[in-house]
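Let's start with one chain on its own, the form predicted alone, as structure tokens.
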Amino acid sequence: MTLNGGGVEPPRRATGLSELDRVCGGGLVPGSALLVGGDPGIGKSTLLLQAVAALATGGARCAYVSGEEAVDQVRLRARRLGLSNSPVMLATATDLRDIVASLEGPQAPDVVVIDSIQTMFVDSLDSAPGTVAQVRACAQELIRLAKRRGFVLLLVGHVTKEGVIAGPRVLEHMVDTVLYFEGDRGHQFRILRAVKNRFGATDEIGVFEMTDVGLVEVANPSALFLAERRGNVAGSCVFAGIEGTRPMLVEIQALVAPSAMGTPRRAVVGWDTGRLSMVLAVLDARCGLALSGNDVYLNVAGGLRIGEPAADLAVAAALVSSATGQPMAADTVVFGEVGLSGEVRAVSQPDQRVKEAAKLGFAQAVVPRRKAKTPLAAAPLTVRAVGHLQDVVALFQGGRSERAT
């Protein structure tokens, strides 16, 4: 057997809900394993239910096995989502014993959901269900069962307080993909994300919105997270990031205010608060900015997080912005990583983001300088490009930055 050997593309199965395709890489992979994680009460059934309900309809056998809730309880969720006439098998069970019997059948099911992994437990092992022998039991016969017989396991695992998955690490080891639904709960929104995909890219994002009937899918997130905003404000300013290979535009919103006490506070929500004190230090140092003994409060609008180091240049404008006083021009976005000597360094796709950018009418970007001869791809809007933190400082000032096309 070699790497070049023959091989055939291993086969999808569309769920109809475009943004799940999408974050698993194109599909369901047949005998492939999914492990689904996040907060109580996030959507995490409600997603899934959703899934196999469309499956169902299309000629899949689907089977939704519960063992948190009775089967009267799923049908009342069913019933209000509209998925009453979806041909769903359902059942409520814990011991995995009469799990496996059910499905080692003739007839056996396409697609099977176990909500929740934590509720599952094998009567040979004295444990309580939950406990780490009794998940890492469970997983292991369940996805040994799904790699035999062909079908798609997708398991609903619980998360701990700190936000991952509960049980041990191994779990993670043993599926294919691991999802994690985010949201925050006083936003719509709600993230699907990749962190493990063999059969497809990983940190790549679904979007949804939650409603009074579900789970709606949100074709532009770019649009929807900057449908609120307000252009002309100090402390404002549009970042174009990438999540997994989506170009998304979401507003970062800073404000600096003087401080009442001897400690600064610094209170962050969807970013990391390390990054930000050291742009804050960079600021300091390099700008000559002294931001250190403010309140400095950082959101990222639309309950979305931001793990990217593009994202540094965004922040620190809209810092200085809100510094200063002086708005960020409203028909602009930035992007750029910042190093500690303050310089600008250069970020992967920009191309990408910039044509989101001019796609949603943005006119401006304020990008890295490059080093290599390639400019930019020719995109209808201004490009400027910025090689050092203070050329961003200069443009709330009053200052002129190096333009490149």
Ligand SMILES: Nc1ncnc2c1ncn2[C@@H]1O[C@H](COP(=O)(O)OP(=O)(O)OP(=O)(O)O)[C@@H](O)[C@H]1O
Given for the second form:
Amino acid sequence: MTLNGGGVEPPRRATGLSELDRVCGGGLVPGSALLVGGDPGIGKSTLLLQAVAALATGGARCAYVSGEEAVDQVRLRARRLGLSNSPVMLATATDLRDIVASLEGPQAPDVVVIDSIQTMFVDSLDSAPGTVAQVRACAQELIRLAKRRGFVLLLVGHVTKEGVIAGPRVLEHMVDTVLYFEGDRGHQFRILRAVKNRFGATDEIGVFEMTDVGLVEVANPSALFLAERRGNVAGSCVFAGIEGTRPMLVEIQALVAPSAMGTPRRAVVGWDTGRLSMVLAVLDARCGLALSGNDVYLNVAGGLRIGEPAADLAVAAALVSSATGQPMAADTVVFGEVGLSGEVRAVSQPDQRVKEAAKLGFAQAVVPRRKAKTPLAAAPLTVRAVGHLQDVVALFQGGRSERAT
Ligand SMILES: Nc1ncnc2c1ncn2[C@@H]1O[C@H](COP(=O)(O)OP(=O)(O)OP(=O)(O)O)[C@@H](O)[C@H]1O
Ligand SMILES: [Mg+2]
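For comparison with the form predicted alone, please write out the form predicted in complex with the named molecule.
Shown next: the complete complex, the earlier chain at its head.
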């Protein structure tokens, strides 16, 4: 056998929830196993019920096996979501032997949801459902069956306090795709994130809004994340980020306040604490801004978690803005990585970021200076290229005030 030959791109089954399809790499792959993890009540069952309902309406044979809720409960949810008429086969079962027996039937389903893997058990093992041995044995059996019969297996997995999928880590190794459904209970946004994918990229996210009729896809997350922003407030800066293949604008909020304590407080929501310390240290050491004795709070508005170093510059701008009490011009976006000597480093896909900002009505962008001669492709807004963090600090020391009016 060789690597070259036979196999073609796996055919994919689009669910019709385009955010879900994109996170999976373009749809569900038959014979593959997908694990969806998330905090209690975040909306895992809702998401998968909506997905199979859409698939079933499109003609796929779908089965939803619930080990957590009674049939009536699932039906009630389906009614609330307006999905009662979808021909999804519904079952409540926790004994894996029963489930396997019905999936072995003459007509194999195309898509099977197991909600959740922690409630399933095989009677050959003594341990209780949810234990490492049970979770592993059940998953193994189901995955083997999915591969053999070619159906898509969607497993729901609970998340422990530490934020990992309960049960063995090995569960994540066994499946082809691991998705995390996250979000803040206080916000209606839900983010679906691929942390492992054998059939696609893993940095892709899908954005949903939880409403009383279920999860609604958010086609334009930037507009949503910026919806509650108030212009001309010191300490606020809009970051032009990239999540997966998609540009996404988010507001970064900083509050720098004199500390009443010997050890100043640092609180960060949605970003990395270590990275914040670094930006503060660079502002201290390279720009002469003595911020490290202050309490510093940083928040990424809307409940998004940013992992990109490209947010450094926007964080720095928000910090300086708060410290100086000078608002950043409300029509400005910022992106760039900051190095330890205060240099502003180039980041990936600047054109896409600028384009998204222009699309949303922003008029200026503060971006890293480029070494290459290629300017930003036909920049649709005013671009201010900076080479050092000091240039950004200067925006708030006079250079800014006439522009901010
Ligand atoms: N009647 C309702 N009206 C509006 N929203 C509702 C209603 N009932 C439930 N919800 C929303 O659905 C969410 C629960 O969704 P779901 O049951 O899909 O979560 P889950 O992740 O499967 O939870 P669990 O871990 O308990 O299985 C609730 O947090 C709530 O936001
Ligand atoms: Mg559930």
